[in-house]
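Read the single chain below, which is given as structure tokens and is the form predicted on its own.
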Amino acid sequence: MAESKRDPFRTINPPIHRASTVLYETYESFLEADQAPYHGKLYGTFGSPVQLELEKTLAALEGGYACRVCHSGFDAIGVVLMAFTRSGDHIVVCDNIYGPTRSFCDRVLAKYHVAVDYIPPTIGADIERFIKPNTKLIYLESPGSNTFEIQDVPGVVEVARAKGIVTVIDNTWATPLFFKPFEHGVDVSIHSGSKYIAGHSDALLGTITTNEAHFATLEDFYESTERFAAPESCYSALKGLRTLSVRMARHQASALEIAKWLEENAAVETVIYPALDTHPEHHLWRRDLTGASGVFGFILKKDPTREELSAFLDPMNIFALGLSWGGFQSLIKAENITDRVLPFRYHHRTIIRLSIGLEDVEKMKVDLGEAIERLA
């Protein structure tokens, strides 16, 4: 039977290719695939079409030169720290960083004789006093995802540029929508794509975007260690990007309403949210960012015991107890931060962190209000 002529099978999103082997029509096309600049068609670990599409989209959204994606946010952090340092180097790292980043610095970089100093999480142009002749990298997280301090990024970058030091920022909290690091002179931007970018708590992904001057260094290490992300995770993240602006508008509006509502609760001592004018670095948030995500914390006037926290958290209905954030489901956790090197504002205080999801705001207020009443 003769085959009928059909239109090509076209879809809105790129297909997922589950493959290790890439086939070539000719020997010449095989040789061409292995030439620089690399185009991602040599072997299954070198980037599927859906990964390349995601990287292209993220680089454009964040305003960088090019992007590479990894297995997880932590994987992206490790790739950057290894790619831009070598034995004998010194780096400075903000003390409000994601816990596993600190572990990587202390346990892995130290093993390869990279010296690490932790600096105040509200650092700006005064970073100059922490710089040494062998300082090669400055690592920022602004706002921090547990205590929400904001750095004066332009002030840091001005000093770093003058001294030829690479600046890196974990931009996960703000997303590419609310902070454009390359407009402020940052060299490398990292995201946990598992959070707001994918947006549905069903994918593990890390993203690294650089300016043109630093992409070759990243690419060399990235390809040498084969840190390529799974096609399924790339597909989830690419779908998530389609709705990122809509979701972030909802996260922001709900979080701001709940943060203001918590400020009025007699049992609450302080709400830690950069979008509130009570936040110590609110002026930097207003100057440098164009919005706020749905993750923030608050502290109760009476610090709860472990038993009281169980009574507070266990019966909640809307807020689920869990790590990570940035998905449609509202999350809550309580923690006394103990891994800091330097004194900080909320030392020895229990911070209750919320990730405001997409549920009804009034139902979230009821859930939180009843939890606070249980403590009383």
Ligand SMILES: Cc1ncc(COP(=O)(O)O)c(C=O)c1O
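Residue numbers count along the first chain shown, from 1. Rigid core here is just the name for the largest C-alpha set that superposes within 1.5 Å across the two forms. Predicted model, so just to flag it, every value in this text is computed and none were measured. Compared with the form predicted in complex with the named molecule:
- Here T338 does not count as shifted, since its C-alpha moves by less than 2 Å between the two forms after the core is aligned.
- Shown in the overlay between the two forms, fitted on the rigid core, is a CA shift at E28 of 2 Å or greater.
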Second form
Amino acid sequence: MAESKRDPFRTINPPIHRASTVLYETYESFLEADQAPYHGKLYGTFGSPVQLELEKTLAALEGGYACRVCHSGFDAIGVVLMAFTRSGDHIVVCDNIYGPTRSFCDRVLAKYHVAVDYIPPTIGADIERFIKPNTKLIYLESPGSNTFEIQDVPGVVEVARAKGIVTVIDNTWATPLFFKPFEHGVDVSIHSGSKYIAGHSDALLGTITTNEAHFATLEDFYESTERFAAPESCYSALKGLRTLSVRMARHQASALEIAKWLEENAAVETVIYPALDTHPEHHLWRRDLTGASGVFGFILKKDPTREELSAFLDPMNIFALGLSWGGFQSLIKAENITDRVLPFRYHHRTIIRLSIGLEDVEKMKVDLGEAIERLA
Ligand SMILES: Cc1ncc(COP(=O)(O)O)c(C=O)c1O
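Shown: the form predicted on its own; wanted: the form predicted in complex with the named molecule:
Next comes the full complex, this chain leading.
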């Protein structure tokens, strides 16, 4: 009987291969291993099948040419900054970036003589005044994940394109669903896949997607530094992508409701959420994004002391105190941002940042309302 080509153990989700060594049937096949989609000998560091499937899916979802994944969002940021610069270059970076991105620029790029200037996070076509003859890369994060300023991306891209400068965006807040960087002319898009993409606060992953013109440069650095992502993380991300749109709809609806409810609270001075028409760049959010994620901040009229913050945060039972965001569990943190080099809107203020999860929205309001009352 002819052997069936059909796998008798077909599953909906792909298998996970945990491997350093990959075996070959014959010496001839070992010698001929340099076959697409893999390059060179097969080995765990060159990416397992679940990684390749995730990369294909992400590139399609974001509308880019190809994607490569890394072991964390931070690693993806470092890879891009190293891949697209060389000694003697100058880059401009929005001042609202994720803190460790700034450390990478100041502590790693500086060592390799790449000069960095920080620019206003509400930049648009006015970026022209920061460009030097050796400017090679523009790094955006829009909206920023702590202070939520939005850049006029098409305005920046127009200047960059005219001068042949690479544009990079950290698109984590918007997710691949709510902002399509390649439709807006951006060259490279980064995500911390640890956030909404994986969605369950149990995986670390970074993603880099580029347009066709910039893929070879990325691939050269990625391959030569043997980047890859853990198969379990790729699996979690692929699984997360299946529910991303339903999760994001719920995150957005709950966040908007809580943001509007907080605006009504007499103790609250400002709610910083791009989807609110009180947000200074709401017009850009409306023009360029198709939705809002569930991460936003608010400022109390009277900034709480350290003791007051303990009284506010410690008894909370829906919101958990912890870093990161984008999972089903609601998270809260309070921070006085101190790493900025340019003046910014909330200088010296305590920003309470919420990552609105998937819990019951009424219970979230009770938890937050009680926390605010404890300060009164
Ligand atoms: C906007 C943004 N980009 C990148 C990262 C880094 O991601 P990871 O935690 O996967 O290294 C974070 C993490 O908080 C982030 O908020």
